[in-house]
Amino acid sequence: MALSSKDRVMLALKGKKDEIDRTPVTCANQTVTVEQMDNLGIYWPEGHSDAEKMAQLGMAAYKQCGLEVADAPFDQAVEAEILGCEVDLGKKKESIPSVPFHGYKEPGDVPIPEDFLEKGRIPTVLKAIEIMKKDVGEEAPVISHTNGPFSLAGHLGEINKILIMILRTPEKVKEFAEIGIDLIADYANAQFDAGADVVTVEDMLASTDILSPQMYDDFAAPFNTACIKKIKGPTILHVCGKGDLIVESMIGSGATNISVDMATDLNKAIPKTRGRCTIMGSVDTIKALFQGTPEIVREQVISNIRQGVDLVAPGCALSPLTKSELIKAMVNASIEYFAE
């Protein structure tokens, strides 16, 4: 009997390579293009924060272009608007929201509501899982997305005084960094019980190309753990940058699977995920899905199936003005290299 997608994926990410037909290709990150966006009719940013609107296009990468993902939300600013960030949801359809925020002084300036899971777009994003889970759950993996407790971090105190704060006061960084553990963990377990297969923390503001390793270690990896420990479904774990540069730690979180961006050297990161983590990544979503041809995505596709990736995904959030034909691309590539 043929695997579903959502069958490939999860024996993917649980290291069970034996058990599927080929190396699935999905994404722990945003896949929502201006693309889909027209062929629905629905577009940002009302499809930010309008349930169906959101369900319909978190499903419109695997509806139309056969990726192996449902997912929800598209941004990365949902508990910083909770928090009191000052969010732009953006006027155009490709705009990414962003949180303009100067950022608060201190910690204990932050208001953290008891009921958080109820305020902002929380139950907009939960009840969009459960559209989606409704509708294609039986076919596909629906993958949602928190922050990661740095990145968290990043938004309430503002990531450039953040970075001078570890110099200055780092202490007080991992104060704000401590603000997310439980909070992200409530939030990615509401995300299970409305219906997610999968939960991404996405730490994309502990990128190596804003971070030292060291700084990694010291200000993002124990909080990544500290929650990922709390949270009680299989996790998928997005650091941009080298993430060669911090693999042990990123393995040593816990997550089931770790995405790996594009400027990672996957000859010195896959072997030491084996037996301890999976790992998916990481085609270009510059170079390959957004400027490339589908013959530049092939190649990639094929050579990360053939370096052990143990599931092709796009190195970080596709871009909003990718075309379908790329994406398509990338899935065509793996069923074709298999069928050969």
The other form holds:
Amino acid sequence: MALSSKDRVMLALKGKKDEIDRTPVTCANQTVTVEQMDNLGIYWPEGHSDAEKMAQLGMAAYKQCGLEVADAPFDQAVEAEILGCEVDLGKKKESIPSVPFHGYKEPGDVPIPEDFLEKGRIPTVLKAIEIMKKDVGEEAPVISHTNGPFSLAGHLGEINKILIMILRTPEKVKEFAEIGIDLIADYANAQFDAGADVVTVEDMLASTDILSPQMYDDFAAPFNTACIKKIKGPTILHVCGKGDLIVESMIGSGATNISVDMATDLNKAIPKTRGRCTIMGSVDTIKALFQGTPEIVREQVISNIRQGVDLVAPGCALSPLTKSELIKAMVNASIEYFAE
Amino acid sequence: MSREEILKQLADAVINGEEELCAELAQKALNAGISAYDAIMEGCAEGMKVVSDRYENCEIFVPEILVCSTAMYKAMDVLKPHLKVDKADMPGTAVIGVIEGDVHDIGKNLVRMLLDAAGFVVHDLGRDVQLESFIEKAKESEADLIACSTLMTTTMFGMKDLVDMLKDKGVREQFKVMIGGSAVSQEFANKIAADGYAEDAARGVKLAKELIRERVRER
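Same protein, different condition: the form predicted alone was shown, now please give the form predicted together with the partner chain.
Entire complex below, previous chain first.
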């Protein structure tokens, strides 16, 4: 009997390689593109704040391209927004919401609403998850997204300032990061209650492009670990940059799966995950999926499979300008590889 | 303290990220009759060169470089009012910013700081900068160079629009345009007819200097 995408992804996430027919092709991060929007006639920025539109867009990569995931939300600003940070949802259909906020001076200045699960766009995200679950929940995994505590701290204190604080007043950075532990875990658990199958903790600002591995260990890793411990379902930890440099700490977070960027040396990272967690990655979202050709995408997928990823996925969020043709090429590469 | 000792200590204070010491030594340099320009070039810039090399060699990371730059600016704040601006002595004037729609500015800040340290006159327009603003500021400041960055694929085409806009306004030849940011590449720079691309901040400053030399040769 043919496996559904949902079964295939869930089994692969748990490392049950023997029970699946092929390596699934999914994504830990956002998957919406302008081409999908055009096909649906549903666009950002509305899709960032309207539950029905968010759900339709979140399912588009699955329905239109066969990418094995339905996901939401599409930006990293949801948590920062409910904590009083200025957020810009953007004006164009390809605009990704940003946090132009200049930062709280002190961790104590951050207002934490009692009923934060009812604030800002959180109800929208939860509703979108419910809609997706009802619509494609039997066939495709619903993977929802939160920030990692360090990334949230980067919004709350403003990342440039947080980076200086790392050397000047490190305790303060830790206090900023602590804010996220319970908040993110509660938000993730609410996503599970709404129907999510998996939650990705996206710690994009903890990238090795920004932090040294030691700083990752001091200011990102412990908070991811504490947060993931409180999350009740399967998790993916996504961090940008050279994942092989911090792979031990990523595994140590206790996440079910780690999602690594295309800058990661998979030959170094994959062996360390064996028996400890699964790993997904890492098709280049710029050189292959954005600027590449179906052939380049296909080669990368096959190379990822041969290197031993448990799931094939883009190395980071899909660019909204990615062509459907190339997303389909990514999915088909795995199907064809295992058919041969 | 001799002139050399003061300048060496200033460079070291930058390298060690010591803000107060930087301000003190900058003042000491002025008191000793060292020109503001020499203190910047032989003190601050020497220090930042070491910082930048260490960053390029992955010995230090973004947080360290930001702290060193904060210290450097403390010295610059003391020195700049005494700088006798003779444009001929300065390597060049640059307008820098992050393209409209993008607020990711860590990389841009690194480049700005290294340009400052290299003695450029730098006009930093910040992040999410409208394309017109780059051009207006470049004209107004008689800049040599427009440096723009973006992290995102969704905003990189703003760079093409910027170059096209310069052409439409008939001022393309007046400025060198360099681009950076993780979404873009040398190929993209060629495609949009920018004058250069740099992969990171340290290379960015080398490129800026090269472009200025090219510009001088052209004239």
